[in-house]
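As structure tokens, one chain now follows by itself in the form predicted on its own.
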Amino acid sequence: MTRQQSIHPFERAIAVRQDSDGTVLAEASTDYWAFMGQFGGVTAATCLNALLRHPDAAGQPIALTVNFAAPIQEGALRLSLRRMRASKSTQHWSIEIHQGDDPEPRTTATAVLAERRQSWSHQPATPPSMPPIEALRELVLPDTVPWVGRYRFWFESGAPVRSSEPLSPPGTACSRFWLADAIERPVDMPSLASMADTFFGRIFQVRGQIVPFGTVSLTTYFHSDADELRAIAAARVIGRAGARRFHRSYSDQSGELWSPDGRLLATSHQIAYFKA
């Protein structure tokens, strides 16, 4: 096995390097391909990975917003990062991803890093009540969208439904499931950023059909830090997803990622386009 083959596919997908002129470079990953381009979760994770490796970055991620202006296509990516403002406790960054000769960015993002100090802690949120993975059947989907095959899903409720006609009445928008990388690895900050986009389009679940769909903007809030994730050393998390309204071609959806021992690790909110 070569060194390249021994690297986890996720590590390859989000890898960044600095060119001689200081430009941050990456490569779009066909291992994590979606319908029209790279899976948005990996794009978000690449942005975060580039930021965490920046020499001027300080602190832990607490918020990441990624706007998917155009699909990421195969080939090289150029990332530009700029620190917009910093205080003693926070840094605010902007990130853009360019491809080829296109003068406009394909992805724009903002991120906030913060010094997470010891303080009072309280979690009003209640984790989903989930059976052990061994009690659930693993979801097996057709091998048509590569990114889906890079994860494993065990649904307790709200598993994807396929119907020849739109469901009437519409199905539930809520799902609860266990989630892990197909090749297991400990969950870290970049993988949380990617997993925050693994909640299948709620429109698919509600209608029982695959329709044209794409995330426009995704915001992830991180409620844990790198030290806590290393201490937990979890390779599996619990996901809970839902949505509030589908209206005039756009819908929201939200998600939660929990540790097996009931700690809320991250929450996500997105607005997505659909055609139905």
Contents of the next structure:
There are 2 protein chains.
Amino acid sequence: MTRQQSIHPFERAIAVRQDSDGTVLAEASTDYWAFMGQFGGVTAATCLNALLRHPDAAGQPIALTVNFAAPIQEGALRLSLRRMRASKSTQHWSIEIHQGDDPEPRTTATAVLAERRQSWSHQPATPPSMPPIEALRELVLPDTVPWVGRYRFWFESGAPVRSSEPLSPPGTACSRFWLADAIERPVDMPSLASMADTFFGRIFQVRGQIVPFGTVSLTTYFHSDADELRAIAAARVIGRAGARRFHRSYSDQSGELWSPDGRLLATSHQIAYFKA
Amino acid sequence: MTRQQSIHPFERAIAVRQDSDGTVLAEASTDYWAFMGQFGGVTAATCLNALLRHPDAAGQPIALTVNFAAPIQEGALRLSLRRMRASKSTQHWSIEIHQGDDPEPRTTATAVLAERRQSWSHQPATPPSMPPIEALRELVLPDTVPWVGRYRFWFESGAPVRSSEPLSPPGTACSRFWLADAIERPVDMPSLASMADTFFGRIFQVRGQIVPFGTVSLTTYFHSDADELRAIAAARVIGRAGARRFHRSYSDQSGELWSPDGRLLATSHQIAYFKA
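Since the one above is the form predicted on its own, can you give the form predicted in complex with a further copy of the same chain too?
Every component of the complex follows; first up is the chain already shown.
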């Protein structure tokens, strides 16, 4: 096995290095390709990875909002990170991704880092009651985009549907599934940021058809801290997702990522374009 | 009634005007004061109002993320708006609010505007089943912050609780209530942006106590379009809110705003600091 191959594809996809002028450089990952450019989850994770490695960054990720203004194309990415404001315990950052000589950013993002002090803990959300992975059939989607193959999915309900006609009545917008990197690795903050975008577009299963679709804005909240993630060392997580309204070409969707032992690790919310 | 008084307090609070150099000016509203500065809902609505009146703005609000980096203090606000990227049908904007000679922004925000084309419509979310307002007791919170008095609340469940000891077991994180401006006005996009932050901190009712609390980042998705809002002309809406996890000084909360006739107008998600 060469050294190159021994690096996990996710690590390769989100790798960043500092240029001499302070710009952060990355490379679009064809391993994680989507319909029209890089998979949004990897774009989000690259932003977070660049931030967490920034010399001025302090604290743990609390919130990350990524706006997908234009698809990330093949080739180099230039990330500019600005610390907008910092207090003793909180930092607000702004991130832009540029490509080529395009003067406008293809991605804009904001992120909040914070010191996570010990506090009272309480989890009102109920963990999904899931059968073990072994009792479920693994999702097989042969003719799909590359990023899907970088993960493994075991759906308990709400798997993607392909119907010759739009479903009537519409299919459920809810899904529950086990999720893992295809080559398993313990879940950390960047991988949570990426997994937060692995909830397939709700429109696909609700209509039962693949229609033009694109996430416009994705917000992820991190409920777990780095100590907890390290202690759990989970390579598999449970995903639960739903949507509330499809109207005039846009719809929301919300997703949760749970540890196998029932702790909510992250939630993600997005608004997406659809054509139907 | 003087001319000044005939302007609705919300319109006064979110009023903006263009300075000669293109900066947008506003004034912090003591009518909508919170614990430590201006109510975040009005800050969000002021951002949206400035954006919708910008000469280069096109389309309807789809998403608005507001990061509360520092409290908005009394006095003047300077808003700088930048159009980061625009396509035929979508615009991505970035907004900062500065005060005084502070070099760092007190608020950062991103917003997406889009043309909302006719499409297939579907609402998987179930509207809350609510008794009529007349069957509910109006919330009275005498010694609270000014912004609360700019709204009226009629709780069906999950009203704020004040207990001498922390509740054990914890109270519910869920609430359902009718909501209106204290001086009623038809709900429009800026008022949705503000109402999206009227869901009281979940920690208060879960602990049964007022503890230090502050929203750090708020994301609102607009499910309704301007035509629909005008047609509904609702002055009262239904709010439903919940939270998923309180851990290491931060918790999420999600809220929905519904029209009386059962249409989901907006959803909001936030991550908030608490001390408990």
